[in-house]
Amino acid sequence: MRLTQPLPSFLASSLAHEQPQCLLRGTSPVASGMNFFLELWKTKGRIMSMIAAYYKNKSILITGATGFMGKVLMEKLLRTSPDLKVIYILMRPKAGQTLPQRMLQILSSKLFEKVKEVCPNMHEKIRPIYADLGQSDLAISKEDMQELLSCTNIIFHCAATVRFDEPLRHAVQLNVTATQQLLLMASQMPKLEVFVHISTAFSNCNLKHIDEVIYPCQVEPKKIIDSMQWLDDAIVDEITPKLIGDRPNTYTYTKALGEVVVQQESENLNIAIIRPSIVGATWQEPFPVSPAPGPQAGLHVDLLLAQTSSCPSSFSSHEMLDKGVLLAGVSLGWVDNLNGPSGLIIAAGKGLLRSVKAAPMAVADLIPVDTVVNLTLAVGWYTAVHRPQSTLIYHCTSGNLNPCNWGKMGLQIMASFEKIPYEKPFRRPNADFTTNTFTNQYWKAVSHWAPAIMYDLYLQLTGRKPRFTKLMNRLSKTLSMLEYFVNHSWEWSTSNTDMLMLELSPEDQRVFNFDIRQLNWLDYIENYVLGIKKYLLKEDMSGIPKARQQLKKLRNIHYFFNTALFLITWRLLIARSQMARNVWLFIVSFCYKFLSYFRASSTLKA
C-alpha cells in the first residue's frame, strides 16, 4: 500500500517519536511507521484515538485504584483501550476480603457496565498485587516486586490520604514516602516510559496565584521523612503547626513536600504532575447525557426518570418525573464516597446543614472526576511521546475557564433538591451561606443544635438510641476544615493543559475530553445530586414522587411551626407591652376600615 496523503501534524509527530523506540527493538522504521499508520490510521474509516492506541499492549502499574479517581481511571482505560496487556493495582485486603474478592467487588459496581461490553475479559486484565504505602518498604513481595520491576511500562500514582486532620506523621507516610519508594521503583524499571502523579491544586495554596511550577518547602522533605522515624508522636503534634505555616492543614503540606521529591528523585525518569482541585461526580463519562425529550429539553436531571417501556412517548419529562421512572439506561453524576462536596450535598439534603460560613462569591473550583482522567491519560500519552525536558505540571481547574461561585451553586443544590428529594429528610432543605461569625455561630446553635438535642432527647424518651447530636459533632468537624476553602478564591495558570489541548487530535479531544468550558454547571448540578441519591445514598428513583410528598409534609409543618412561634411571641409581648397593644389595636383597626371600605365599594359597584 502507498500513501497518497501527507499524514496530519499530531501523527507526523507521534511517528517520528515512535520509531527511535522501534529501532531499539531492531524493526525498520519505515516498516514499523506503515504498521503504525495502518492499525493508527483509520479502522472501519474512521480515525482512531492516538491516545487509547498508544496503551495498547502496556503493563500498567496504579497506586490507589481502590478510590474514587483510581476506579474511574482504570474504567477509562479498559473502556477505550481493551488491547492493553495488564493492569497492576496496588491494594490490601479489607473487611475479610482477599485481594481477588475486592478486585471483583470493584468490578461488579455500576461504573464498569460499559467495559463489560467492549472487554468481556477484564478480569484477565486486572492484576491485584499486595501492598501497604503505610510501610516504608511498601510492603510487596520478591516475587511481584520482580513482575513489576520488569513489565511495568507505565506508572499512575493516585495513592494519598485525603483526610484534612490527618496526622503529620501518618500523612508524611502515606503522601511523602511512599512516593518517594515508588519513584525508587521506577528508577529499575527498563521499560518505564511515563510517570505520571497525581497531586492537588491546593498544595501551594499558601499562594493567592500558582504557576505551573513546584514551589520550594521550607524544609527539605528528607529532613522531614528522616526526622519522622524518631520523634514520638507529642513532638511531632506540637511541631506541625510551625512546619505547615500558612497552609490549612497537613495534607495539603505534605502533598507540596510530595512534589518536591518528585522533583528531586526525578533524574532519568520521564515524569509529570497533574494537580486537580475538588474532584467531584462524574460529568460525560461512563454515562454520557443523552438529548432530552419533550417541552424541558434543557434539564438533563428531567431525562432520568423514565422507564421507556412504561411511559408514552406523549408524556413531558416532568409528567415522567412525577410518576417517578427512570429512563432506561441513563445513569449520571456516579460517585461512590463522601469527599469533596458529597457529604454535604447530603448533609444539606437531608436537612441537617443549614447554616455555612463561606464567601458566596468564592470560587467553587470543582472539577468532574472524569475530567481529571481525561487529562490524565492525554498527558500520560504526551509525556510518553514527547518526552519534555523537564516535568511538566499541569493544572485541572475550573475557576479560570469556567468559574462558578459558592453562592450560585449553593441555590443550583437547593433548586435540585426540589425536583429530586433525598428520602427520609431529617428537616426541609434550607442552607445558605453567611460571612459573619456570630451568625454563623447563631444560626448553628439555634438551626444545628437545638433540633438534634430535641430530637435526640425524643429518642431516648422512647427507647431509642440518640444519633443526631454525633452526627452534628461529625458534621461541625467537617465544616471546620473546609471553612478555608469556601472562604478563598486562587487564580492557576493552565499554559500546560492549554498546550496539551492543542497536541490532540479532533477525535482524542473528543474521547478524551478535558475542555471544562464546555460544562453547563445548572446540568452538572442536577446529575450530581442525582448521582448521591441513586449510587452514595442507594435510593430508589420510583421514591421520587413520595419523597416529594414527604417534602412538602415538611415545607407545611416549617410553615406551622413558624406561625405559632409568631403568635405566641407576639401575644407574650402584647400581655407584657402597652407599646405592643397599642401596635396590634392600630393593626386590626386598620384591617377593620379596610375591609369596610372595600365591602362599601362592592356595594356601590353593583
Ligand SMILES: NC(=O)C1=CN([C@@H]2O[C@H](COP(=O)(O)OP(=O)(O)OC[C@H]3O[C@@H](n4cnc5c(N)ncnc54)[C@H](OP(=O)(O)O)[C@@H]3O)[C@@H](O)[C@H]2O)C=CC1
Contents of the next structure:
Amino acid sequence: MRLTQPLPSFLASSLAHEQPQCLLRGTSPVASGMNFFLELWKTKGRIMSMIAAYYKNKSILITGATGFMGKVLMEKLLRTSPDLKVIYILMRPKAGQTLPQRMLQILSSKLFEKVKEVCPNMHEKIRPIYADLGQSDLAISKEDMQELLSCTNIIFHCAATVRFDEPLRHAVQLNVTATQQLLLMASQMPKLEVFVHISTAFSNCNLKHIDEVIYPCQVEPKKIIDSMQWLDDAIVDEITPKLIGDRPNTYTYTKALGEVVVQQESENLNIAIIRPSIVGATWQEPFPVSPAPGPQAGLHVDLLLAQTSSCPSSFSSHEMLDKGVLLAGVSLGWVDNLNGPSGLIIAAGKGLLRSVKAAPMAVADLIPVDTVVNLTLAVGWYTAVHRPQSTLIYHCTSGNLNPCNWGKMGLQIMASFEKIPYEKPFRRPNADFTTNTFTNQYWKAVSHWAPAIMYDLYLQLTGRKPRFTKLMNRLSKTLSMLEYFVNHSWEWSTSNTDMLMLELSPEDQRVFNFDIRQLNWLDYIENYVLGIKKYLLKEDMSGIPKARQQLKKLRNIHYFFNTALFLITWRLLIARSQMARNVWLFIVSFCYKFLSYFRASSTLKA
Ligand SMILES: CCCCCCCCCCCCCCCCCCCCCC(=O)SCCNC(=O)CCNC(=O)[C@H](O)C(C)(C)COP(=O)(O)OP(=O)(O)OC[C@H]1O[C@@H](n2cnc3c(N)ncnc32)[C@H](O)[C@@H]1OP(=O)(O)O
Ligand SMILES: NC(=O)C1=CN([C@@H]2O[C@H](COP(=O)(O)OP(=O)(O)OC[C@H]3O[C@@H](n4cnc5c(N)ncnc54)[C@H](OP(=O)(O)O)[C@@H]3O)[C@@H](O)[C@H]2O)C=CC1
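Could you drop in the structure for the form predicted together with the ligand? We only have the form predicted alone so far.
Once more the chain from above appears, this time first in line as the rest of the complex follows.
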C-alpha cells in the first residue's frame, strides 16, 4: 500500500514508541507496527479510528451489559467495531425470560437500531453466558469458564448493585467479592490484554477533593469479605454504620472496597479504573445531535412540534418524531432507568415533587452515559496498547471542565417542562430547591403530603383505590437517599483523563468524544426531559399540545383555588378581627378614591 499523504505526527510518534505485544505477535515491532497503522490509512487520506481498529477480532467480556451503561457500551462497540470477534455477556435470567430472550429484547430495542445497519449479524457476535454475581463462585458452568479463560482478550466490569439501601452483605458480595472473583478469573486468562473496572466518582465522597488515586480503607476488604461468611445478619446490620463511617450508604462504601481489591490484584494484570459521577441520558449518540447550540438552543422542540402538528395523518406521531428527529438532527437523550436524577425529573414533571432540600450552588456533576462509554473504550485501548506501569484511574466528571450547579439545572428542568410537558400530571410542575430544613419540611407537608392525602380521600370516596400516599412514601424514601448528593460539592482532578484526550488522534477524538467542555447544558437538559418522555414514560409526542392545554387548565385551577382560599381566609378574619375589618375598609376606600380620581381626570382630558 502506498501512502497518498504524509503520516501525521501522532502516528509517527506512535511508531517510534514500543509497540503493544498484542499487535506484534510473530513480526518485528517496527514492521508490524507499520503494517498496523498502514491498515488504518484509508485511500481517501482519512485516518480510521485507532480505537475502533483495536477492538477488531477481539473477544470481549462484559459484566452488567443488561444495565444502563452496559447497553450503551455494547451498542457503541458493535457500531464502531463491527469486526470484533465476540462479546461474552455475563448475565442472569430475569422476569421469566431466558438469557437468549433477554438478549433478543435488548438487541431489538430502539437503542440498537443504528447497529443493525453496520452490523446486521450482531446477534451472532453476542454470546450470553449464565452467571450470578451474587453467588460466591459466580455460578459459571465449567464449559463456559473454560471458553472464557482461553479466549477473552478484554474485560469491562460494569456489573454492580447501585442501590443505596442495599444491605451490606449483598453489596459486599456484588461490588467486592464478585470483583475479586472476576480478577481471579482474569489472572488465569493467557490472552487477556486489559481489565477495565467501572467504579464511581463517589467512592470517596467522604473527601472534598478527590485525586485519581486509590484511597486506603480502614478495614481491609479481605477481612470484610471473610467476616461476611460467618457474621449473622443482625450483627452485620449493627456494624454497618460503623464500617461505612462518613459515607452516606453501603453502595459508595463497597465501591471503594472494590477499588482496593482491584489495586491489590493490579501487579499481575493490566488494569484501569473509571470513576464516572452521576450518569445521565445520552448526549450525542447513538441518536444525532441538535444543530442548534447557543442562542438557538431549544429551537428543536418547537421544530419538532411544528412537524408533528403538520404531519400527514398517514404518519404515526412516532414515525413523524423519528423522521423529524433524523431530518432536523434533533437529539433525544436515551435513558432506560429511574436511577440518579431521572426518577426525580419524572416526579417533578408530573407535579408530585415540589420541594427538594438542596444547595443550589453545589455542583451538579452530571455526565452523559455516551461520554462515559467513549472514555471507557478509549481507556481500554490505551491501557492495552501503552501498558502503563501503574493502574491509572480516570475521573469521568463534568464539574471542573463545564460546571453547572443544581440551581441552574433545576431551572432548566422546569423550563423544559413548559415546552415538553408530561401527560396526565398530578399537579402543575412547580418544584423548587430549598436550603432550610424547616422550610423544606413545611413545603413537603403542604405541597407533597396534603394534596396526596386529599386526593386519596377523593379516590376512596369515589370507590377507587388510593395510591398517592404510597407514592409519596416512595418519593420521600428516594429523596432521603439522594439528598446527600445535592447538598455537597466535590472536586475531582482529571489529569489522567486530560492526558488521554491528548493521546487520541483527531479521528478518535471525534468518534470517541469525551470532551465534556463541548456540552451545552440547556440543550442537554431539554433532550434529557424529552428522552425521558419518549423512552421511559413511552408517551406519544403528538400529545404535547394537549399536555400543554392541560397544564394551562391546571394553572387556572391553581389560581382559582388560591384566590378562593384567600377570600375564605379573609372573610373569616374579617368576621373575627376588628383590625382586619379596618384594613379591609381602608383598602376598599382607597380603591374607590383611586377609581373616582381616574374617572374625573379622564373626563377632564376629554
Ligand atoms: C428549581 C427546582 C427544580 C427541581 C427539579 C427536580 C428534579 C431534579 C432533581 C435532581 C436531583 C438529582 C439527584 C441525583 C443524585 C444522584 C446521585 C447519584 C450519585 C451516585 C452515582 C452512582 O455512582 S450509582 C447510580 C445511582 N444509583 C441510584 O441512583 C440508585 C438510587 N436508588 C435506590 O437506591 C433505590 O431505588 C431507592 C431510592 C432506595 C428506592 O428503593 P425502593 O425499594 O423504594 O424502590 P425500588 O428501587 O425497589 O423500586 C420500586 C419502585 O419505585 C420505582 N422507583 C425507583 N427509583 C425511583 C426514583 N428515583 N423515582 C421514582 N420512582 C422510582 C421503581 O420503578 C419501582 O416501581 P414499580 O414498583 O412500579 O416497578
Ligand atoms: N448510573 C450511575 O449514575 C453510575 C453508575 N456507576 C457504575 O457504573 C456501573 C454500571 O451502572 P449502571 O449501568 O447505571 O447500573 P444498572 O443498575 O443499570 O446495571 C447493573 C448491572 O449489573 C448487573 N447485575 C446486578 N446484579 C447482578 C448479579 N447478581 N448477577 C449478574 N449481574 C448482575 C445487572 O444485571 P440485571 O439486569 O440482571 O439486574 C445490570 O446489568 C456500575 O458499576 C456502577 O457502580 C458509576 C457512577 C454513576
